[in-house]
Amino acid sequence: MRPLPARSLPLPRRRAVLGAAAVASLLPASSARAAAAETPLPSDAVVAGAVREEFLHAWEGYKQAAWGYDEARPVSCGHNDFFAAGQSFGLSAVEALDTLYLMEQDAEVALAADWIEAHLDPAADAEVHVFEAIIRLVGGLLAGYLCTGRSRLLDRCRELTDRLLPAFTASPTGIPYTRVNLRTGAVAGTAPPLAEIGSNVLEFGLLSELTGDNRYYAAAKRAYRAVLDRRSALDLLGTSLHTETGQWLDTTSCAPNPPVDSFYEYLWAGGELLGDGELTGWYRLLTDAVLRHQLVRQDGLSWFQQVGATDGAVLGHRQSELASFYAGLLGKGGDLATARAYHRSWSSLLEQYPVLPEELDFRSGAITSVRDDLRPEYANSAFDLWRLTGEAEYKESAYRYFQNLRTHLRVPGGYTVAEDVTTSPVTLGDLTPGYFFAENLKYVYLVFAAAPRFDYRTGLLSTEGKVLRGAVRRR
């Protein structure tokens, strides 16, 4: 549910337009879904096996082209440094730990964990993006520890978090700085969007529980409280705040789009994981306001417009693929009707393209970004809604998503992003984002695998797909 840093994303080469008449034809009860319902899915075991095979195909591609580096470039067989040029944290290996564990690939788990324990340096002389380091590295190390019980993973996690903490403790408002040098503790970046302010309470709260050190949870709650104290009279939030003054820098309420998306997700999930009723109350307060002022229905579809946080005035109709996670969140939060409708809006768009474009204007029908950055959010919602309801519609969504990835984004070296999903064939890029190993195929696998190492009753995943509750230790 997070965009890659701008340096990792080349600009789209052109734009495509989906005509208004075509948008009007994207009805929830679509012919494509009806046809899919008439064609039985393969057995769960067959699908789970195919998903695992594709995950391992991508994992082998990473090992061959970029082992020990952050990310693979599977077309050129190169690598990408995600956090800082010339500095690697083995990001993809960290991201893959719990997925490999759930897929019962114990030799690969040991290989990745051994590398992390020997080579990941929490004190690297590098300025890192705090938000990304928390949800990817801290979350990945936590999930790896919960799955394997390897105490050195927890030690690495705690040392890394201690070195990220100045971004919070040096702030006069509690709103974190966006970047920190892991070695020196120097902080920078004073314009965080909401997702970067609030997407830490799961990782920090869990680390506090595991270590008995409340500093992490206290920092996360202080950051959340700083935002809630600045909500408008409409109970809406803007987009970004100044770390040092606490002033709003952008007063557009753009939920559930980035860059605010996981701020709301962590309110619900934090209340669930940590038993924090205050977080749950904040989730309900803010979600009620978003539904009241931003939910719109057009041509049988449900979308979320952008409005002014102070006056509710309509400001835009942008919809990012990253927002498709919101269907699952609404379902988990108790609003299944809206959750179903929003997921079907994205399903309808998927009927028009082999994989989902990054962004559209739902009012005009313009596709405003023709890229696909191997996004997992639609599959995330399919998993959440299947788990809540057990309904075939969401199993079909997950399977179609998997088939489309395999057909259009698979390359000999793994899986890659797309530069343009409107061309035939899809125009490919050259990057396997680290989150691919944490999210995309994990969601589909859990739908079909009846995974013995995941507790479907209590399991809870982070915004980066990390299993922070519900990992079943092997015997």
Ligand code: DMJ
Second form
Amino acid sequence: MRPLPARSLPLPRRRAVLGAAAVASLLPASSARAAAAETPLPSDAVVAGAVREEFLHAWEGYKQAAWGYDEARPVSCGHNDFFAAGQSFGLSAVEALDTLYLMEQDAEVALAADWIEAHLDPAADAEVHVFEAIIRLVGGLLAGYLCTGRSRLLDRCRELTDRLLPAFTASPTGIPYTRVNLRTGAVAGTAPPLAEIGSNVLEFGLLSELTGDNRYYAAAKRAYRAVLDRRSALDLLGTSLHTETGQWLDTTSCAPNPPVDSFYEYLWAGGELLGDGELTGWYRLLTDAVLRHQLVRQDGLSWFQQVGATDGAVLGHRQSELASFYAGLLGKGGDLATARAYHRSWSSLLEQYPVLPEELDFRSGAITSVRDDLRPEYANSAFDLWRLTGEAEYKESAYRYFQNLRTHLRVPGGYTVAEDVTTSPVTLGDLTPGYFFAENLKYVYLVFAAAPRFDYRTGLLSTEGKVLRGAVRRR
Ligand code: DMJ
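For comparison with the form predicted alone, produce the structure of the form predicted together with 1-deoxymannojirimycin.
After this comes the whole thing, all chains and molecules, with the earlier chain placed first.
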């Protein structure tokens, strides 16, 4: 564990390519803009081209090391089964589909879609993680269908979702089981955290719209309602619930950290995508409570503490890197001031570390997890805030993120996770997580590419970066 100086702004340890802009992230907005202006970025077209090149570098790495398997091990040239040992769903190909499409790589889209249609087995004898299967596979197939119009992708998606559905329908409370065997429908796992209960309303709602079958959307709403019914008098939620008894198993409100993060994201996004005002109302109710009880302003930075859901008592100061997406969500939800402040807190941490560590304790300054699992969340919020404001600061964030990734996590076989971001050089691991193909470089690309296949006005991305609205079909 490597302590940050407690109770003071972190001082820049390194001068990155974007030196002035990096320093600017510690300054008030006006100074930030002035400093950033002194260090012009390359042209948008140059950056977009470089990002596409890096995406294709990782994609080629996957094709070389792990084609047809879930994930590549780019250092050892091996592969990883993500869902179940000995079973592959070609996860990275599914994750990459819409990114390849947005980047106008049509031959690669066809290659991936052909493989999926021929080999992805929605009835595999595998016990899969329901939440992961929904955000990665169901979402990926939906986005692939929306981009390409290939109806077999939608057929696969529907069959897979039908086989995941027992996790919801077999539950006496509506709170889903965490795992299901796709062949037998046997369910298991009775302690889902909130992200796993709620992060399905986008995929299920959209699938219901596309198929005219309301069962998917109904299951998602039932699950959400089961949680809302159990909120505290403070309008706070705990972390996990029992599928069968409906009792809270952990009453800590840890938003926006995992494992509750995207539960809140899908309330806002579900309201947007599905025109469901009830979801929007729930988003506002719960977000107001999180801001009231958990937002902490410390030394010019903003963080979210953990509190007891029933009494609001402070329980911890853990901040996961995965929570950095929340700046974008707050902005989309209309609270730009808090969104800006929270994003800037993460930018300031990027002054200390070449890539963001997995977790810190913001009160003590200690880094409590030195890994970086090639995370996309900071780029996600940079994209969201750039789209909302058009401001240079967020373009700078996206570019700096890209530069740091390319400098520190690129290997000849693609991109990899880091075991320790506090060493110099960074200690590398050996995995390209599937979400890398759906998220990290897609967000940066969309900032710089003026992508003709993305409708910047209406586009809506899932928690896994899948384009669920706003893909412009090729003529
Ligand atoms: C992705 O699978 C999704 O973004 C999810 O919501 C949380 N984390 C990973 C990436 O870090």
